[in-house]
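Shown next as structure tokens: one chain only, the form predicted on its own.
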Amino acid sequence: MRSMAKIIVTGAAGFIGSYLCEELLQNHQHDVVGIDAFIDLSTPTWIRKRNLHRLLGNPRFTFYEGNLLHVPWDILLKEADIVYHLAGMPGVRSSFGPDFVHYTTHNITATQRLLEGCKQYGVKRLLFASTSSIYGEKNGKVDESAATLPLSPYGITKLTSEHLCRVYYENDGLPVVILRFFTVYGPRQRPDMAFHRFIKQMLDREAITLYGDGTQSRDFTYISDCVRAVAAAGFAAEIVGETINIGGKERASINECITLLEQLFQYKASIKVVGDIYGEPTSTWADITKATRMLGYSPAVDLKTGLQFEIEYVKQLYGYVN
């Protein structure tokens, strides 16, 4: 590579993404250029724009507003070394119905345009988010050897983004790193996601809204943790064709959960159940064995540290007064 590396990450203005974008600029000979297009329905495009404040002032940061399925590789991809694809739409319970055209039209055929600009322009890594939703129903720990069973629309249109960029690489040897994410949460996080729903909710005494009995448990990723992990597969040694999962420190149930803010509030939550879960699994728990392995990979977050920034975050983003 040259001293210098040029580093594209689609869905900059994203939660994962601008946090990434922030974390491969604490490196001096990288220069990032950000894309996004705000198709994302479940976050309004003040907030996301909001993200990007702290990269806009970096003179090592490039930022361009486009869809993936019209912006010119010829200038973005020129040169690039690697490429971060955490575009897409996002949401289970929405890629049911008739939204479903979104998910098809922006996780699947702008990966396949993608795939194949990068392998017009001869990129040296790409790297593709994709989702612990890939699995389906699980029990125990899941190695990235498991069936993969996806409950939802959603999860289908990132598997067959997973069996096009295996496709590149088998055909074409397009040299591509599978990363599934299980439940990224922080400051930053949407807000349809369920503990920015249930903080906000919280802050305005309100009652938490609940899909199912809340025994549902899940694998908790702290942002930090997630984006170190991400920021360092694009430059691990001999991780090309693999698929890795990138999970976190602490597991809980969704009850568990609404215990810790109520310890962090200092107040007992009323809930209100509002529907079954639907298209998503009872549980996930990643075995990240080999994220430890190829990335160095260690979670550090704990949950309920992780909820407290995530309340600082809520806070400040809607002008909460402490």
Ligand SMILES: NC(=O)c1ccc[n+]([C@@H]2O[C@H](COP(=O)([O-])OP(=O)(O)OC[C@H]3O[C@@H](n4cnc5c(N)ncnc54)[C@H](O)[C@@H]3O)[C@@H](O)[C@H]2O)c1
Given for the second form:
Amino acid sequence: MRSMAKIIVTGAAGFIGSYLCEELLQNHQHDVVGIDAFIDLSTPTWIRKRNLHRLLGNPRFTFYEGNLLHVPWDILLKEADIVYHLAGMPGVRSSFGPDFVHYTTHNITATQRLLEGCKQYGVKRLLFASTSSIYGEKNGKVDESAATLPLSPYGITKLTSEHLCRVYYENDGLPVVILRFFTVYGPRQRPDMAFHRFIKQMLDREAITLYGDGTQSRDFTYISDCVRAVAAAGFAAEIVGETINIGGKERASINECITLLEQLFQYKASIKVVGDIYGEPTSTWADITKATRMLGYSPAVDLKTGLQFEIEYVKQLYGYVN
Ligand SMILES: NC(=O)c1ccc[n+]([C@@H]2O[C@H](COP(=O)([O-])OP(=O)(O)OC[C@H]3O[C@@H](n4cnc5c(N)ncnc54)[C@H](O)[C@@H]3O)[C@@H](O)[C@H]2O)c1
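The form predicted together with the ligand is what I want next, because the block you gave corresponds to the form predicted on its own; please supply it.
Now the complete complex, all chains and molecules, led by this one.
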């Protein structure tokens, strides 16, 4: 691949997409076009627009506001080298019930239309943002060969998209790479995600709303670690057709995370259990051997440091500090 690259990032106004664009633009040979439709189901539009602030000042970044279901591929994909497909409808709990239609639309139908566009315009690599949710309940470390058995409608739509990618890879030779993210956190984390909610509640001296008994554990991936791996996957040799776990530096239970937050805030939180865990596994744990081998990946940020950065972000977002 030539060093000068035209890169498309879908979901560029999102949590991970906005940081990915910033990471890619660190390389002065890269031009990045970010696409986003400001879907406000999990995050209000003002927060998504705020995510773009730093990017909009960069002359090598262009923002295209539009929905993947309708955007013109002849303008966007012609001459595109790499497409990072992060646009989607995230969130496990809300994928049950009437909102499911948004999951099929933004995760499945939009992905299929993008795959068609990438095929038509001969994109050199397509990276798809998948999720640990496709694995379902597993014991111990999980590598990419583990059986997939999602527990939620969200997981089903992401797994379906993985299969769509595979079909275009096998039938059309579309150069696809699948990346499975494990609970990403840090600044710009979506307001529906647990840490963002917990931090806001602690700042307001409100009870932390908890699902389950807090013993459920997650492999937590700090945002800068995640986007470094994702960016690298656009350029790494011999990874087309592969599926790669992107896990974090540390695993912890939700109770352990709350203890860390209490240490950082220096007060004991009150907890309000608001329901059982639903549609989620009791534990996630990524085997990242493949990412280390293929992408040179080595997550660096520990949970306490990452949480501290997220606290600073949430404070600024809601005006607790100027
Ligand atoms: N955050 C995590 O921990 C996590 C974990 C696993 C997988 N993922 C996946 O990573 C991706 C990014 O997640 P995130 O947390 O940054 O979510 P996010 O909601 O912040 O970002 C997704 C962005 O995609 C945009 N979008 C959605 N549908 C669109 C469409 N049809 N056309 C144009 N834009 C559209 C939204 O407006 C949003 O800005 C998602 O695909 C998600 O499923 C995230």
